[in-house]
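Below sits a lone chain in structure tokens, taken as the form predicted alone.
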Amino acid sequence: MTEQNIADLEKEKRKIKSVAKMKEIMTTYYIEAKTAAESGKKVAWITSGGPVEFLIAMDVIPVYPENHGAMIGASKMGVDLCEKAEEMGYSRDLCSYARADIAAAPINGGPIGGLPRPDFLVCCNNICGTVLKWYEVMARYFDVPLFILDTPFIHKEFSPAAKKYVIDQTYEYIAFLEAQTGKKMDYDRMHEVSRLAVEGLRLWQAVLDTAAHKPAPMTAFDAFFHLALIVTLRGTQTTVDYYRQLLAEMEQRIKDGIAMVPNEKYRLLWDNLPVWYRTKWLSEKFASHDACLVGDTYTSAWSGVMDLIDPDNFIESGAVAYSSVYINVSLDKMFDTLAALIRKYDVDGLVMHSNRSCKPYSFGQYDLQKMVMERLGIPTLMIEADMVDARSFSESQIETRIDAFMEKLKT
């Protein structure tokens, strides 16, 4: 056998079995969305970081326009589709999800033809302000009614007036689902969608938690592939099945020695989104220094509430594990749960992702980067870029940054 041969062999076995899996379920997901008027259902569009569980329970079909932007960045469509809406008069400077998604609506662009049309919009603000604007645009745009869910910003403790504000406003959730399906909420089928959820989330964290083992036997570009259930169908037996496979399947390579990154030396934290028109590069620009991104802050923000939500009184706990996710909280909030993860995983080093778009994700990343080497004595490399548009991304002055930071941890 040649070296070729074994090499090849080597590839084949680090490969995750459950892809094949997950794209089935994201297929079959698709399909029933964009054939809903078919079956009868409603379908709503609604932010990443929204209250899904609701929907799910009353039977609805959930839409991600987020999802379909990284899927449009991941298929390397995005600038097209940047141009195309910055033709239509948005800026630049706007975020590339909502930019993405507003030039592919009027031609069924993206990857997949295009979204589902909605019969209505769910917008949750705990992830930006920029979601605001763009759902109103999408809701003028297919003339449908549009519903917002306002979570304050976490400076140092959730009030008790804030807890109310978002309680009351979850009640208000309800009744808008109940006037748009019109049905009445089903509490008992409330109930067990959060236990799904609950359950899933563990699962999920679970998952995450393989790579604290060394060898790692999955790495942060692998979690921002199977993160898409866990945000697009929580609260589903599907979600929970899909990760109890995953999660077996990681158990076992960790007993059978199998890594995903060859001669892993270095563990290096991921910040912020993903360059999903590049992940493949940058995982194999790491993993020929021997390094593995471990963890990262983005597919642990779902799970990272999750001790928050009693499924047995979701609409209240779910108020405050909603407003709590990592981005709608201060820097000092956003240090502990960054040096937690440092701690858990146990990295040599973070790279930090200055994401063009993502305002909220990237504003005071050099603070936390300060924060974390002074404090922690963690050493640091930011790199610039977008999640979708490649405008935004220069090859040879990343790599070039890249060898620089590993050639700092190996000596």
Given for the second form:
Amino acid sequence: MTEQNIADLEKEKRKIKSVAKMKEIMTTYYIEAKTAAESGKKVAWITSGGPVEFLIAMDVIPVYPENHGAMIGASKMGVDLCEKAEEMGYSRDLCSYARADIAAAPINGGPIGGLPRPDFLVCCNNICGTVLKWYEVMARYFDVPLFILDTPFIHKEFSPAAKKYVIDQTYEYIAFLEAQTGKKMDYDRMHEVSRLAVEGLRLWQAVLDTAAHKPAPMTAFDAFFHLALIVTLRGTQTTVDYYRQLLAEMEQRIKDGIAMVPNEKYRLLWDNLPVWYRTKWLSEKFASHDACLVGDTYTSAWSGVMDLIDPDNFIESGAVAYSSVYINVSLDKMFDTLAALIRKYDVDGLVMHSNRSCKPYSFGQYDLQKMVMERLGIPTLMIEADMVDARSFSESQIETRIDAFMEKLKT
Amino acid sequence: MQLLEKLCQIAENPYAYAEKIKGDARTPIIGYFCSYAPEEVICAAGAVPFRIFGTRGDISLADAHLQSYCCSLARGGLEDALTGRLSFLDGTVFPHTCDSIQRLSDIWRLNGGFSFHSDIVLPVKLDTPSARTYMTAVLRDFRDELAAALKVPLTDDDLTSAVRTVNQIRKHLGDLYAAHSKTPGILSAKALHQVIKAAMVMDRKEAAADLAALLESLGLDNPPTVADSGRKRVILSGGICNHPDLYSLMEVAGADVVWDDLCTGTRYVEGLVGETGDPIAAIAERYMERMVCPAKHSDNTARGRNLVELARTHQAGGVIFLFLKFCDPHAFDYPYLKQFLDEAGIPSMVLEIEERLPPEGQMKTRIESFVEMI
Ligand code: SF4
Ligand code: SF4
Ligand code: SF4
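Having seen the form predicted alone, can you show the form predicted together with the partner chain?
What follows is the entire complex, opening with the chain shown before.
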């Protein structure tokens, strides 16, 4: 065999085989969503942190504008759509998921020719205040009802009043869905969906945990890709089956000693959303330094609160769990999670993406960075970019910073 | 007009005023950033609610905590906290509004070094009964927290009396606004802006008394009838304005700011708190009923309709949007507000402000050509 052949074989060996299945599931899902009108199903747009389980139980097809934003970013269509949004009057300083999606709606833009028209909208503000404004825009544009699940931010603790408020709203949510679909909630089905949701979350967490192994069978970049199901189809058997398959593959890779990054020497943790249009470049860049991004704060945000969920009392426990997600809590609490991840994955450094688009995730990063360096003695690297809008990505600057950071780690 | 001068001076230099009242009697002073801060409760605790407007200085210390893509209100406020310019504060209260303020609160608590810090995690939805119940509960918790921190009883009577005082301020300011809209020039728009700003930082009893005296001195019962000056009338819309010079620029360009939709303007004045019954519930009620802020949710087109209505009521020929750069809630509402104005045939323009106003020449040209057009 020639050297080239060997290199190709090596590369082939490293590829995650389940990817094909994942793509198939997502394609089927989007076709179903786009043909919902013909099959007589309702479509709801929902935020990534929102309780999708209720929609699944009511047979409503959930659609995620944020996932759409990520697809737009990954297919490098972000700049064009962001510019269109700016022409519509939306400031360049707004979240690029929102800008790209708002601009895509009237022209069916983006890689899948636009999202299917919603029958109603469900917005949970446990991730940010941006989604509230974004969904208001959409509610006016499509002239459809908007349900807001308001999850009070947790600076210190979740007060009894806040708990009552989110539980009350969960019942209002059910009533809203019943009104929109014209049918009653089937609580047995809801219970089954809750069980599947929790199982999916556990499996997803188990998949992420495999990267604690040295060398890691997968990287954060793989996690970004495989995340879509836990966001989009949480509470379905499909998701449970898929993550079971993925987990088995990861465990097999560990057994076979297959690492995602050859010669993994440095283990890093990623903070904030991915830079969707540059995942490949970044992963190759780090790999060229024998560095592997083994974990991240973003993809575990969904499973991070699963222990708070009691499938037998999903309505009440879920409300509290969804209010407690990673970015709906104070910086001190975020630090605790960050520190736990740093320990779990036993990383040598932290890479923080200061993401112009996502203010709730990015403001406070400087303080977190300081805490990580001072309290944990872990070196950190700050990269300034944007998850979708490539105009905010300076390759030469970022390359220099990564190189300098890696040189420091190596000495 | 000694009184007017006094108020303008306080607005010019609020920190000097704060230090003075602090020095006299060690009066507790509680800082806040937003018009959802329940100042009635703060007054009832015997403290002075002090609005923070950003900074006059350069931003340097805050750079270590907040990225450059954060609004100048949050960055500037933090700068003044870190440099010690706000050291007269006994504490700060952060009502939940936007993502930036929410994170600023954490950073402030971890780095500000003030003894009292409170997050009032208000609901974001303001149009449901459960949100109302929650709003009331959160305000009640704040009352207890503040009473404990300042070691005061904070009785219902204290609250009712504070509500009366703040209501008086609102009524007086409302009267000033109405008189100014009717007869611009009775008080310049700049002076009006300064007066309202002073009211947001002063000892509220002193402010109420000063405003009453000011109104009387203006003789508004018998307003002078002024002939139609031929000057243009405009409305300002946005969040916070901390730039008195803007009003002068407008004046020079031949336009009077006859009304506004600003949090450092009529939004502060809008709606009175009920003076009977449970005072906390009454304070909550005002927040639920007042025109929604873009960081909150209620009727999804209310702000648009309201702006058109304001322009008509005050016979304004145009609207100037005044936004702080990087302010998400306002930036998200802008296209739809503009659309409402367009449909009503009301011209508008945007002024986006970073830390300072853009160079005067540039601003002047833009304002002048807008004023000419309307
Ligand atoms: S602001 Fe952040 S959390 Fe909110 S939609 Fe944008 S990326 Fe997501
Ligand atoms: S616009 Fe909203 S968040 Fe801003 S100061 Fe006014 S009330 Fe507060
Ligand atoms: S509402 Fe706007 S101006 Fe006020 S703190 Fe938030 S981002 Fe800044």
